[in-house]
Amino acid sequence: MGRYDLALIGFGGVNRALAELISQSGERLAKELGFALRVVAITDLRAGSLVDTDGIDLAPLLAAGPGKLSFAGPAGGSADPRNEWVIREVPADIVVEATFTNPTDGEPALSHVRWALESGKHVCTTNKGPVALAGRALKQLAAERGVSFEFEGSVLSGTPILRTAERMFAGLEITGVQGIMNGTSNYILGRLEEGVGLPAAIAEAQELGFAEADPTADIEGHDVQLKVMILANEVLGADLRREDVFCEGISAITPDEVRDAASKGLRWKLVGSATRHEDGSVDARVAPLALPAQHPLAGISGPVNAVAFHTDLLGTVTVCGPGAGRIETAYALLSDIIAIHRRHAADDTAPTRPVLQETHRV
């Protein structure tokens, strides 16, 4: 049975959920799939760094309390992430980067994809940043390496729309996309139906923990728009830039708009949206709109999240599900992982596992 060595680049939720799923149903998934996964390296902005090449024991790292993990005692461990070092140098076949989500310029996650690739190592990642704002760069490199640049997490979490759009669409056109693509925003503009007001409709989407600690890319939209340019350049075929995506969030909304649009049966949602025109161009927005009964998004609630496909001769086909939650997207980088071996399982030219150099060693 084969094995894919694993680099995880970030310790917080996702990448966590990943390691508890290796470490408590490892034989059950290799059993299933025909292939063992073993984690050589860990590295985190707090915790620091932690490489074996013979492969890291989880289970004391999962029992540590939130805040309390630190790599600097075990052997092979370092209070410094070095996360260049350990992408470029450790051994391992599949970098699974899962840091923070920068809209701005992507970084550091873009850095840490490219280091990756530009060592002839796979990657699969949960991160919008590197995706939205350099993906065709990305994967043309991927390519020219002879390696795999997975992201199946960056749109809707767990929920696999991008090969869903990849695999199960051939032979269709799609002419557009439209989606909610943001649990938050959605679970907030449900409460404001309901005559909650806005600050309070954040508050308790955060101590759910669908929002974060500063909501500001859930509630104005930004989160939705790296969304929106990742689907519209995978599926219709673009290459919108940030710039090129309107962008309007749900701050402005107040519970008497929602309630008002709610009377007359419309259901206010904040929409990403794509449409391919005749000559090729792709226009791109996010914005709140107020949807009539029998619209297909009109009845997601919650942070379920959906897209519908706009096809020539389907019609309308819709996606919804889990559009956030560690576990869900654990399942996204795992799914990207059994992409990974599907495409280079039986190919000879894949790249050989590095020497992990002993003089590196902390």
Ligand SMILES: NC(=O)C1=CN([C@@H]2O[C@H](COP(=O)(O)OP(=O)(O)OC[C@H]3O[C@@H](n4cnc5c(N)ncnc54)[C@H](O)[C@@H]3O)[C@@H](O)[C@H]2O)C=CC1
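Having looked at the form predicted on its own, could you now put up the form predicted in complex with the named molecule?
Next up is only this chain, free of partner chains and other molecules.
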């Protein structure tokens, strides 16, 4: 049985949930998937870095509360997040990037991904910044280095929307996408309908692990803007920049408007869409819409998201599922690792190593 050694960059909700999955279900997964997973490095802005090429014992780290973790003490640990050194030098097979999404320039996650690919390591990420703002260049770099760059969790969390479109829609012409792509704003709109105030609804979404570190990106639509760019670029063959995508969030909608609309059978939703025209150009936008109850997106509630694909042969096909959540998004990373395994397992140059191979502390 082979094994993949992982370097986790960022140790917040999502990467901790992945570590929990490996720690609690690693043996079952290994039996089912045919490969083992081991974490050999973790870096985090607040906790510092920790490296053990024999495999980090995850249980004690997970027992410490998220805000209480420090890697300054243990052997192989340091108070600084030595991201570049860890990514380039620690002998990991896969770098798992789950730091904050930066909608402006994608940094520092963009550099994290680049360093990993340049070092010949596979990357999987839930971070929307690098994918939306530099996805094409990063895929090119990955191809040049013979490694994979996977990012299923960047749109609709663990719901496999990108792979569904790539693998199941072959032969269809997709002319547009429209959807609810932000769990936090959808959750908040539902709570406003129920009479909860905006600050309290935001705090709930943060507590539940749906919101961005800075929830402005959720409320003002920037998160959906990045997701629309990713979908348009991946599915419609576009090459959109952020300024190409009109963006308005939900901050101007008052609780009274939400409740008033509900009393008339309308539901406010933050909708992202992209349409391809006959000349090949793609228009994309993000804006709140008051949808009538019979609209397919009107019934999508809470952190659930949905994307409708408009196709030539099937008409509209809608994919619906969790759009946010720590565990759900960790599953997206697992699905990326499985995709890496399936793509490279038959390849002799693939870095998956026999479980018993000796490794050395760096």
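For the two forms, the rigid core is made up of the largest set of C-alpha atoms that agree within 1.5 Å on superposition. These numbers come from a predicted model, not from an experiment. Numbering follows the first chain given and starts at 1.
Superposed on the core, the two forms barely differ at residue 236: its CA moves less than 2 Å between these two forms.
The two forms, fitted on the rigid core, differ between these two forms by 2 Å or more at the CA of residue 209.
Relative to the superposed core, residue 79 undergoes a C-alpha shift smaller than 2 Å between these two forms.
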